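One chain is shown next in structure tokens, namely the form predicted alone.
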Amino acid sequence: MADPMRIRATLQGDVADVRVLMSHPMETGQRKDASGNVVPLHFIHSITAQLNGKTVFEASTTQAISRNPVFAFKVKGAKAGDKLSITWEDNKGDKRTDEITLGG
């Protein structure tokens, strides 16, 4: 499984400001090992944020990402004490879910 996602949210106001490491190889499929072997095409293909369980943040994305991706978007409506999740899955099925609860 996949290192834990490193989720940072500041809150201004009603509007939480989120920034989301995520540790993944993100293969092109072009890239070629030391034996001369193309590496598998393997990446993440989708990334969900929900705040207490909506829906706040949808997003496709392409193998032209680089690795362990950098993510950040601004979630309108947010205060103390609600819950953030933050789940991304790849092509190969592999998926992780993390969450934080927003600070004051």
Given for the second form:
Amino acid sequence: MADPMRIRATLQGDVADVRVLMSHPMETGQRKDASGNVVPLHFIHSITAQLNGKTVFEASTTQAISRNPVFAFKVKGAKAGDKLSITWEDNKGDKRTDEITLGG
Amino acid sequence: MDMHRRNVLRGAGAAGAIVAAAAAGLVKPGVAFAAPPNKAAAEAKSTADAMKALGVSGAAETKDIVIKAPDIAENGAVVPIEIESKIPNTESIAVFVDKNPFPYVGTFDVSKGGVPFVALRVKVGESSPVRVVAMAGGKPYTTAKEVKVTIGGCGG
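Shown: the form predicted alone; wanted: the form predicted together with the partner chain:
Entire complex below, previous chain first.
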């Protein structure tokens, strides 16, 4: 299992400004390691964010996203106390979900 | 390789127990997850082909999509980009880096969150336009911004 994400959300009125940092190598399949072997493709291909269990943001991504990806997005209709969970899944089937509670 | 939900469901037995276990996680009732990127688009070697695969060819040029990206990126491996669409009813935002070996970066569905904004960091292999296609009201709109790179982001 991968390292936890770091999720930060600030509320501006009813809009939550969400930033998330994921820990992932995002290998392009083009890089070679020290002994000259190609490092195989390994990247996050889908991301879903849910607010109180309802999907509010979805992304399909390729290996062109930088290593240890950072994303920011905004969610309307959020309020303090809401639960925001973010899930990613990579092309090797590894996945991780982290949840935060929105602050005031 | 890419794991497609449908394939997993169809041939979990053949693909082995580990994949089957992952599939079990995938089809948890009541939890819908984002789909992996369109394979044809992800493997397309030009932006035009990727756009065709996504069905957004012939997008109209617009000034209503704002791309915030550095003019000169010192490190192509990490180029921060912010995208905001001012087109009403923007549903999704797709990003391409024209000169990358595989230009398609991803698609971001902003229709449910209600705010057509996304920020991300991309790899840019060499100086290239960063192209954004926004779908609004079922129609594609596009704009691009040139990013110059001094150190490449792909390969080692």
